[in-house]
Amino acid sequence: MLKPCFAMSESEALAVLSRTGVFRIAGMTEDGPLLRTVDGVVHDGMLCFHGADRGTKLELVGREVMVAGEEVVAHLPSWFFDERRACPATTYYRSVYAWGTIERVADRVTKAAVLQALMEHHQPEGRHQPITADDPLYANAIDGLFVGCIRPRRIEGKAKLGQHKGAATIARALDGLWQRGAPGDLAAIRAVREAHPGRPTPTWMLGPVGVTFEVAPDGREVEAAVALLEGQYWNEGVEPRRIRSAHLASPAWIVARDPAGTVVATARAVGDDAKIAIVYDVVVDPALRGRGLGRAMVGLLLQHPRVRGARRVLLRTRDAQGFYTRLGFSPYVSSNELLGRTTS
């Protein structure tokens, strides 16, 4: 019996399957159980996939099947929680199970729409002619491919993110993820915190003037960050799309939110985790400057897993030398001539 604290809504469960893009489909055939893994997409509320119009998977058409998908949020080692015992090691994850009947899609318009949806998911950069039913470029492919869809009659999702654990355990999990800093750990911090909205925020994520730092910002914060950075002297002549792309591609990026949830400061860095890191785009809302927010934010950025291992941290500034000197920076003059170029 699934504990209510782990249960996901149907829309949340479909979102997991949509993000993973991989379905494991299991069912019974005349020869026994059959399991197949396919690239899939959620389209119009249906679980859709495609493949060659042959093979054993076609034995499942018209039969009741079970579809499974999962996301590993983080593997949490035992030492996050106990210095000696192996027992506390665990995994936080989201898993989804759906039940329904595989239907063969025969309508060419629907087949084309499913194939286009698959391309948009697995090749989001585009760079292909959109698939439509009346395009002769795709006529043979549409007619020759098998497209199957499952309209779930039941769907069940489980988000195991420590909801049954106490506040002290969750605090240790968040601290451990920040200190380990492996790929995916920062996104896991955000996922775990969102699953525990009533739990205290770790002290290292709290800043002055009531702000909270987000160490895994994404598309939900990027427009607010761009708005703060547009017009700053170092971004003169830089289009907003480039500022946006730079932030989404940065391995180290943090923002600060005020108590109302508004993004009021942002900072990012790039580097190689070993020799060098370069700090960029540090800005605080003018209404909150001079109150310690910038210092706290840069201090946290310097402790970021993608920054703290660098032997040298560099930045450029035209008017904030005093601010950065107080944070331990000093003028840096390379013995080599600095070269560079600008592209359009």
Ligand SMILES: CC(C)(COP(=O)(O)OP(=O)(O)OC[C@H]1O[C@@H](n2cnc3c(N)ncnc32)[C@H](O)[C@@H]1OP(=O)(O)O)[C@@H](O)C(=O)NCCC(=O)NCCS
Contents of the next structure:
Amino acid sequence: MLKPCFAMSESEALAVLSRTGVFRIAGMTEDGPLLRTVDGVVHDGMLCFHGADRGTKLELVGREVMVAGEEVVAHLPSWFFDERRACPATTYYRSVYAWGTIERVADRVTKAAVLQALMEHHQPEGRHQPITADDPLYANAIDGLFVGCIRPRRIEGKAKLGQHKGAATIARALDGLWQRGAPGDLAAIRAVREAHPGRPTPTWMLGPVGVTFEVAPDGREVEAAVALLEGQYWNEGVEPRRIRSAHLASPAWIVARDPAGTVVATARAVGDDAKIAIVYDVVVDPALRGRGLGRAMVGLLLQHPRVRGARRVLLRTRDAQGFYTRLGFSPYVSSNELLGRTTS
Ligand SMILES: CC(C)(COP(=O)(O)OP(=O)(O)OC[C@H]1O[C@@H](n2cnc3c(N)ncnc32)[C@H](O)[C@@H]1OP(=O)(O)O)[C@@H](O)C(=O)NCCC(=O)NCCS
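Next up, the form predicted in complex with this ligand. The previous block was the form predicted alone.
Up next: the whole complex, starting with the chain shown before.
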């Protein structure tokens, strides 16, 4: 029996399957149990997949199956929690199981819609003619492919993110993830914190004027960051879409949120984890300047896992030399040694 603290709502569970884009489907056939992994998509509340109209998975059509999908949030090593004992090693994850019957989709319009949904998931950049039932370009594919769907009659999701653990254990997990800083660890910090809204925020995530730093911002914060940065002198002539993409592609990006959740400051860096990191796009909401927020934010950025290992951290500034001097920066090279090339 799943502990209520781990349970996901049906829509959260469907969202996990939707994100993974890969379903494992298991069922019983005449020859025994069969397990298949397929590219899948959640379409109209149904779990849908496609394949050649032959092969063993067709033996599952019309049968009761289980579908599974999961996301590993982070593997937490024992040493986050205990110097000697191996026992605390654990994995935080989201897993989903659904039960239902595989049905063959015969209707060409639904088939086309499922195939288009698969394309949108696995090829979000588009760059193909949309799949529609009446397009001659796709007539053969729609007729020739098998499209299966499962309308779940039961769906169960488990998010194991330490909900059953005490505040001290969660604090150690968050500190450990920040210190280790492996790919995915900062997103895991966010996921664990979102699963524990009542737990104290680690002190290293707190800044002046009541702000909290988010070390794994994503599409949810990007528009607010762009709004703060548009019109700053170094972004003159830079289209907002470029500022947006630069942030989403930056290995190090942090924002500060005020107590109401509004993004009030942002800073990012790119680098190679060893020789060089370059700090870009540092800005604090004008209403909150001069209260230590910029210093705290850049200080945290310098401790970011993708920045702290760099031998040199570089940046350019027209008029904030005094601000950066206080953070340990000094003039680096004369301007004719630093070359650049700009594409519109
Ligand atoms: C520069 C900026 C990020 C500083 O943020 P902030 O929150 O106002 O800075 P802080 O309050 O943390 O200031 C820390 C120290 O730097 C000093 N400082 C702040 N801005 C400065 C500036 N532009 N020039 C020189 N010193 C500055 C402060 O006086 C303070 O000094 P103190 O320790 O002696 O009191 C902010 O003013 C800003 O967003 N400016 C517009 C965008 C910009 O210029 N970004 C930097 C581009 S590289």
